[in-house]
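Take a look at this single chain, the form predicted alone, given in C-alpha cells.
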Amino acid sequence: MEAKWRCIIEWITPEDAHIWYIRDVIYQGETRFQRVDIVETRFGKHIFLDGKTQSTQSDEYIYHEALVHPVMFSHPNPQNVLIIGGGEGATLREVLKHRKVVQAIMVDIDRELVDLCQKFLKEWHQGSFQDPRAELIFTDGRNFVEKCDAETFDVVILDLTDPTREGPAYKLYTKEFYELIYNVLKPDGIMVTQATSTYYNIEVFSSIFNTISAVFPVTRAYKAFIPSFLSDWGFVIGSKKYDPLKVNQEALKYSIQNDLKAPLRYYDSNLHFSLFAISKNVKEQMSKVGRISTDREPVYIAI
C-alpha cells in the first residue's frame, strides 16, 4: 500500500490493475501464510490477500450465495458439509442457513486470517462461527483429506486464494486433489470450488473444468457477476450423481422458501438455471486452452 495516495495498486494480470482509494485503514499486517490489508472502499470493508481482492462488503454476499447454494440445492439433503478456505466465515454463514446441516467443518490453514475476520468483518460472519452445526479446524486442506475416512461428507465447497506460485492455495486445484476429493464424498456426494475469472484467467478457469472433468461424472461450469473483481467470476461443480441442471424448478423454489433458516440476497430458483448459461466466446475459448493440472505439472493464474 502506498501511504502517500492511500491506495492500493490490486494487478490483475501483468498487463492490467485496478487503483482502489483507500478511505480508511482497519488492519495491515502478515500472517504465517499471506499478508493481510483490511480497509474501507467506496465498496465498504474491503479485504485483501497478498494485495488481491477477496471480498467487500457491498457485495460479498453474491459471491458466498453463488459459491454455496447452486451445489446445496442440487443435493436433496445435504447434512454434511466440508468448507475447505473460507476464512471470512461467509461461506459458512451461507451453509447454515439450510436448515438440513447436522454439521458442518470448515477447515483452513491460516488460524490468524480467521481470527482477523472474527474480529473485524462481523458483517461477514455473523456469527457463524459460534453455531453448534460448526466445527472449525486449522491446518492444511489438503492434508485434512488425506486423513479423512472414505465417504464422510454429502458436499464439499471449496473457498480457496487464486492458483499462484507464491500462494499456499496451488495444489488444492489438480487432478489428485480433486481425486482426494471424490474419496471423500458419499456415493451421491456433490463439490464445488471456485474457478477465478472467466476473464481475465480463461486458461485457468478451463484447466479447473478439465481436470475436474477428469474425476467426476458429472461437471458444470457456471458464473456470476461480481462488481467488486471486475470480471464475471467462475465456479465448477463436480458430481457423482447430481446435475445441477436437472434440479425441478418448482421443487427448487419450494425448498428456498421454506429449508432455509434466513433470507437469500441474489439466489433464487429462477438464477439457479441462468448462472449455467455460459456465453459462446467463453465455450469457444475453454475448448482451445485449459490442460488438465497436476501436482508435478499445475497450473498458476499468470499473477
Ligand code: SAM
Given for the second form:
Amino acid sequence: MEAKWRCIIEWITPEDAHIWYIRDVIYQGETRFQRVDIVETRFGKHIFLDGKTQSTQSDEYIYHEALVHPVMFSHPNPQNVLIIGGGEGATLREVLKHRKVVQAIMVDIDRELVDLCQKFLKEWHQGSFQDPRAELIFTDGRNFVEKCDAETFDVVILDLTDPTREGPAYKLYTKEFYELIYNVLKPDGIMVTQATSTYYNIEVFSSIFNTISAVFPVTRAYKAFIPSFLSDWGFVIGSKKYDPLKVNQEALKYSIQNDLKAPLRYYDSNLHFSLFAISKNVKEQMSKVGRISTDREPVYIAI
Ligand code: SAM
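Next up, the form predicted in complex with S-adenosylmethionine, please; the one we just looked at was the form predicted alone.
Complete assembly follows, chain above in first position.
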C-alpha cells in the first residue's frame, strides 16, 4: 500500500488494486502486530490493517450483522459467546444486542489496536466494551482456545484478519484450529468465520469451507455484498447440531422482534435464508478449488 497524494492503494489481488481518495487522516501508525490507517474516505471513517480495508462507517453494519446474527439466531439459547478478533468492537456490539447473552468474551491479539478503535471508532463499538457482560482478553486467539476448558461456549465468532503469510491470523484458519474450536463448543454449539471474498479469493473461500466441513457435521457457506469490500463477502458456519437452513422463519421473525435490545438495519427473517443462496457459478468453482488448510500446509491469501 502507498499513502501519498491523499490516496491509499489497496491491493485486492496481485493484479487488481483499489485507489481510495483520502478526505482526511485520523491516525496512521504501527502496532506490534500490524500497520493501522484510520482515515476518512467517501465511506466515512475507514480502517485499514496492513493496507487492507477492515470496515467503514457507512457499511460496517452490513458486515457485522451478516457475521453475527445468522449463527446467533440458529442457536436457541446463545448464552456464552466467544469472539476471536473483532478489534473494532462492532461484532461485540451485535452479540450484546441479544438479551439471552450472559457472557461475551472477546479475545484480540492487539491491545494497541483495540485502544485505537475505542478512541477513534466510537460509532462501531458504541460503548459495548463497557457492557458488564463483556470481557476483553488480549492474547493470540489460538493460544486462548488451546488453554480453554472443553465445552464452554454456545457460539464462537471468528472476526479475524485474512490469512496472509506475514499476518497474525493464518493459524486460525486451519483444520487443527477448527478442531480446537469444536472442542470448546458445547455439544450443540455453533461457530462462524469471515471467509474472504467469494470472487477475488474463491480458492481461500472454498478452502475455509472444505476445512470446516472436515471438522463439523453441519457446514454452511453464505455471502453478503459489502460495498467497501468490492464484492460478495463469504462467511462459513460450522455447527455440531443446528442447521441454519432449518430455522423456523416465523419463530425467527418473532425472535428478531423480541430477543434484541436494539434494532437491526440489514438482517431480517427473509434475508436469513437468501444469504445462503450461493449462485451456481460460485458453487461450481467451489467444487473445483480449495484444499483443506492444515498447520503443516496452511492456505494463504495471495496478497
Ligand atoms: N472485518 C475484517 C475483515 O474483513 O478482515 C476483520 C476485522 S477485525 C479488525 C480483525 C481483528 O483480528 C483485528 O482486531 C486483529 O488484531 C485480530 N487478530 C488477527 N490475528 C489474531 C489472532 N491470532 N488472535 C486474535 N486476534 C487476532
